[in-house]
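Read the single chain below, which is given as structure tokens and is the form predicted alone.
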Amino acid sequence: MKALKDPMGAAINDYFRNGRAAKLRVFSSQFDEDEIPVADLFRDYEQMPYLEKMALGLAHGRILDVGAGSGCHSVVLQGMGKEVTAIDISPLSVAVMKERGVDARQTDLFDESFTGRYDTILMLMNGSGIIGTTENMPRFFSRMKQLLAPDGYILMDSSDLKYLYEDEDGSFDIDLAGDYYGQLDYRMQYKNIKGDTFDWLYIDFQTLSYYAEQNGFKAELVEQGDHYDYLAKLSLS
């Protein structure tokens, strides 16, 4: 990714250097414009949701922090005395993480030139999003087999978006003939920096479990959040 198309990295860099940032705008063909509060990307342990705190506590051994952003989780893990490597596709984000003392690499999770064996692969802040679509699940689990150490596991959080389709009577108006309802397209903009459109996957636990089983993994529901969100542990079966 070129820095000119790195809106999230530009926002993270601004906040890191100035203690403030402009609006990080998010567009989707499925929903109205939204924004990501950039300060949230720098949250400390006490500001993190319960599911994230639980995941950080369960992370052990050699840890890979995927889609690490500003490195907030890696910084906390290092403070716990844990060994962590962070990866992100954003060059500016990686530069900020390095300045924060994080062992950070600019790479795509699916880039097979990035190698290593990890006891814990951490995918937080709707970590399933990086998978993109359900059609990419076999490729994702194949990649995990390359990166996981023996007896290693993935800690991933996500949300079931079915609540967006709930009618007043409690039923759900979901088009079962269409694409999976948790597949979204996003594009970010920060100031005049516009990113490319990308796929992002929110996945319910039952569907995640199905794809895990199809690809030689088992899924364990570690904990549920307050609003259709959850933390899952994925390991080779």
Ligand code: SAH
Contents of the next structure:
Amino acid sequence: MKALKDPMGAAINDYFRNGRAAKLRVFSSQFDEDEIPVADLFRDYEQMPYLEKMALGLAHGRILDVGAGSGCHSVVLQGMGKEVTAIDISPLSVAVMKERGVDARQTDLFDESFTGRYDTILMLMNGSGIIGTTENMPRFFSRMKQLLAPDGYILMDSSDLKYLYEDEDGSFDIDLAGDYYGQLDYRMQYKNIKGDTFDWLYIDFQTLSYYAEQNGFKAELVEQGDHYDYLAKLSLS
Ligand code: SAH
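Target state, the form predicted in complex with S-adenosyl-L-homocysteine (SAH); input state, the form predicted alone:
Starting with the chain above, the whole complex follows.
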């Protein structure tokens, strides 16, 4: 990815250097314009949601923080004395993480030239997002097989977006013939830096379990959050 097309990295970089940032805007063809509070990307342990705290507690051995952003989880894990490597496609985010003392590499999760064996693979803040589409599930799980150590596992959080489609009478207005309802397209903008459109997958636990099973993995529900969100543990079955 070119820095010119790295809106989130630019926001993270500004916030890291100046303690504040402009608006990080998110566009989607499915929803109204939204905004990611950049300060949230620098949350410390106390500010993290309960499911993330749980994931950090369960992370052990050699840990890979995938799509690590500002490195908020990696920094906390290091503070706990744990061994962590962070990866992100965003060049500016990786630069910031390095300055924060994180062992960070700029790579796409799906780029097979990045190798290693990890006991824990962390994917947090709707970590399933990086999978992009349900169609990409086989590729995701085969990549996980390359990166997991024996007995290793993935800790991933996501949300069931069905609540966005709920009618007043409590029924769900979902087009069953269309793409899976958690599959969104996003585009981000920071100042005049516009990123490319990308796919971002939210997935309910049952559907995640189905794809895990199809691909030789088992999914366990570690904990449910208070708003359709959950933390899952995925391991080879
Ligand atoms: N985990 C962090 C950041 C979440 S935002 C946190 O909880 O705060 C998602 C991050 O994933 C972004 O930094 C983005 O650059 C990164 N990302 C998206 N697709 C990726 C891919 N294919 N490989 C590696 N990183 C990716």
